[in-house]
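Consider the single chain below, provided in structure tokens and representing the form predicted alone.
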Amino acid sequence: MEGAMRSDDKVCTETGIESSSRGPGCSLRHFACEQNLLSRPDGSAAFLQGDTSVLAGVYGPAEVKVSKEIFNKATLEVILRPKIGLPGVAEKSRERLIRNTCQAVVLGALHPRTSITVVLQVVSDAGSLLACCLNAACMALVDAGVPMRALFCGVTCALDSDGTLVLDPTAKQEKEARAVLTFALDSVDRKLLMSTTKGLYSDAELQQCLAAAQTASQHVFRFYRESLQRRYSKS
């Protein structure tokens, strides 16, 4: 592992506008979201981050199978479907991470002995897929009216070989990075709900990535608010 990051390391922020500390070749990818696209689910959302796109549908609270019933809270399931082919080990791992994040914020005790199912379909993967899945799941849960103690978002960070920190990396940037870290954060205290990492990094770099992700999450939550305001102001 490398030592602590230098004070002049470049950081890329997710504001949609280039900041003064932005490094060359690093840009924030565009966010877009549309809710209530599907008729069968109780809530749905399509979330776009650059060229990464995920469609999410939420079913429930609904009747649950007796074998999966939990007497004091709702049973929460997450299904992630790849763009082509059948789900593999990578999809099952992401399902677990997304489920753990949702369970941390969904008020399942309000709907005991019911089922809440989140189905995610990958439309395109151009980097930061897990973060995009988390964002799509959150907006679909909001559209379904599932009670939550807070909203949540996903932010992915990549560390280049020279120590440059890149937020919301593309697939190419992820492939070239020596470490990729994804965080799930809540909207109340920007508290860490989930993290998953790959590659080599120091403790100091981990803390810097987390701080950068917490800052970036403010812009994601602001996008959530603006997206919801635009939708409901139409009526």
Given for the second form:
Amino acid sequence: MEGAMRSDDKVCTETGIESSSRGPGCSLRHFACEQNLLSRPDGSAAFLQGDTSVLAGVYGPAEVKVSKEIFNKATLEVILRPKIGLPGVAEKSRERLIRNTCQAVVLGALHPRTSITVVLQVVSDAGSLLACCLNAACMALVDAGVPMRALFCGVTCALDSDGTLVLDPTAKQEKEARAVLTFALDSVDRKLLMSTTKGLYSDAELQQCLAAAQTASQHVFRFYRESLQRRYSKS
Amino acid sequence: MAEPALVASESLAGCRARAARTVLGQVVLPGEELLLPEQEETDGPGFAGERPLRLNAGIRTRLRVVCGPGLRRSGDRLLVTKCGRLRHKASGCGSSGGIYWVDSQQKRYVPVKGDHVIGIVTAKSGDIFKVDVGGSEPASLSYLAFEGATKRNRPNVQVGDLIYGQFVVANKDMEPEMVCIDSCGRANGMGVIGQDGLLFKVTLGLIRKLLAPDCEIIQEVGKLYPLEIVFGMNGRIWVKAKTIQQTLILANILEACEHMTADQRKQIFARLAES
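Now the other one: the form predicted together with its partner chain, given that the block above is the form predicted alone.
Shown next: the complete complex, the earlier chain at its head.
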């Protein structure tokens, strides 16, 4: 936690990009994002949602192994590294979800026979990890200049036992929740790109969560815009 | 990359689309839609209902607009695919036509036909050299593509040498091909880059900034020390001055130029000129 606090301070002082904390109108935790902080990858981003923090690096369009080469589009690869230990089944499953989301927006046909690799490192997990990973991946892809059809963002909703909806839950809220739903939405039509759910919920609740996620996505996209404008104001 | 197309004025523009003219120089994001000036007249927010009848409608509807890097067409719509500042260059004859592109700060180079780049020879196989230019695959360079080279008179190129050349073939489906001669068969500054010197990498945006015709950095740097310098559009700079110390100073100045304003640069150059 100590490390997370420190990196949070650093981001705020260096770039000063921060959305408002949980308050009226916006029920998301506060965001922070820093782009282009790593020198070796072609694009990189650190994304913070409350105490959850993910570091992403993007390599591409780069050379591809012959065995993975696709003749008419780019090979997209996502690697998710947990904070401690080796990646397990849960990480592999998340990798797949993120890869499918990225594949939907990245214009891979413009760079056939190349590879685009997204490496995500979990710095600290305090709930809504998948959503934070998606946001970090999107910002890193934008930073790398990979051609995209639209931007995307991840939003997590939690439903607790009495049916109250919590957006962007913390780890504690996720644990106590009856159901946790994560959606990926695109910026053009605000349509669903990916959804993954855990727990019991009714049809009406799913629709309610999706509507809440769509509203929340506007805040995320507005934050993306501010963050990118800040980055380009330096030059 | 560039894709010329003729634009018709009829278009079903989305409600969120912004006029290209109003966002020039501003940051655009992937997925945004832009309206060209002639579309904004007919489909813009101020217009409702039927279109006024124009006598010379035929002339107005055909304008040549070129999509540069970071933009793509989908039907009649102009969509952004990269994040960066929107730029426009008017064509010589047309009023609202011309080239639109997105100026982004990326590090990875994608070969473009006609670009001058610095490459490193990685392999020699038969009559071609493989040159690493920082793209997704190495470029090929024929041994005959040097000034004065014949079948008997081979150029002296070793693995590890630096090459300054130009792309003659560069598209997404083919292996890029470089040459070190222009269309008249002259070297014109291209070829193997001499010994010593320092090669370093910067972002592609900085290279474009340094090579812009109105950029004062090169003149200022030239006043400090006598130097030899080569800029590759692939983000590589080779620099050589009299001593290693001077070379390193020059490299550091150029790297630092990226995130400085014109005033800050002026101060730095003034301070260096004193010392």
